[in-house]
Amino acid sequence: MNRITLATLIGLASLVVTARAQETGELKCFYTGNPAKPGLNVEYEGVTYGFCSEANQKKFQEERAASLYQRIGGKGAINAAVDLFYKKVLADERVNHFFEDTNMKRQHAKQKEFLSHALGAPTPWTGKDMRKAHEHLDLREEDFNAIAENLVATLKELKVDDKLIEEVVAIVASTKKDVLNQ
């Protein structure tokens, strides 16, 4: 009996901390998601990241420098490939027409977040899977080679490192299977 007392108050007790930390802003680790302790954060691109342990605090600054995410440029690097890579494809007449009825200021919006995160951003991907996003498309390869041309043109035109280009395409053609539902 006192052992199930016990755990219902510390499960209390834990609820009620949680509650207390979404009140009042008190940031969690970002790895662990327990409280974090004093002191021990990171501002990065406007937002806030606490951790329990200056080990976690190290391995986030860490993670962050060498993510290629970072290496390209972060946010500001995003934003504006993301933009010019939508200029391109909306101009492209291979694939263009799969755009059509597509709400673009949310396809921007949604495409950072993307990219965002499979680079390294320590930001969280919200959309849909890659084979449900695009399911309804019936894509074939050269449309998706034409997107990825598109994409390594933005990225040549904003003057990225090559070896860099080659990193970001990687990731993207890892994609390949899905976008395509194969």
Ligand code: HEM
Second form
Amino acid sequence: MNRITLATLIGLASLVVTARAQETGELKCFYTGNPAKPGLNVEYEGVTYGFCSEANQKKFQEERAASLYQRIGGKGAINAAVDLFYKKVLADERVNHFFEDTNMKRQHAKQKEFLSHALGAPTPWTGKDMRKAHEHLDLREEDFNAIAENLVATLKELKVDDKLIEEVVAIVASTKKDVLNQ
Ligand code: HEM
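How about the form predicted together with the ligand, since we already have the form predicted on its own?
Once more the chain from above appears, this time first in line as the rest of the complex follows.
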């Protein structure tokens, strides 16, 4: 091998090493925020998560496997559910008037983000708290029940297991006091 080829190879190798170091150097541990250790990354739904210890990497994998979010089918299932859910809500004359002034494209995106987080996805909720998001709507118990009914009908139509539907309903029910500003 001549000297130029060897020098080029060494140069290329060091570029790859530098690029890797930068990649991992930027990653923070999902749990602690400390720099992530190379080799402990986990790919989840197209996102790379970094960890500072094997224990935290294992914890993340166990949490994902146990999450209702993953058991229900992850991103694909949430996207399908929210899209069908708002179709039903907008066709429901008991509650569709509440959404007259709502940007529904944004609402779909927000609801997907909220439900994913609430059901145990590793992604954050960046919107308003449920009390603030609904305080101007003057909602009653029957409005909440109509929305919950549409959600259950959606999940049944998508053939989600009854046991999992119960778990989703329990999580949604836990927002009731805030949504109704009680
Ligand atoms: C059942 C539990 C409920 C959950 C989990 C929920 C979730 C959400 C979320 C995540 C947002 C977006 C907040 C943001 O923009 O940051 C939102 C907004 C909204 N929700 Fe709910 N919601 C619930 C119940 C209801 C009910 C019962 C109604 C009416 C019948 C309702 C009507 C609305 C409307 C109209 C908006 C948009 C407000 C605006 O455009 O400013 N929600 N909700």
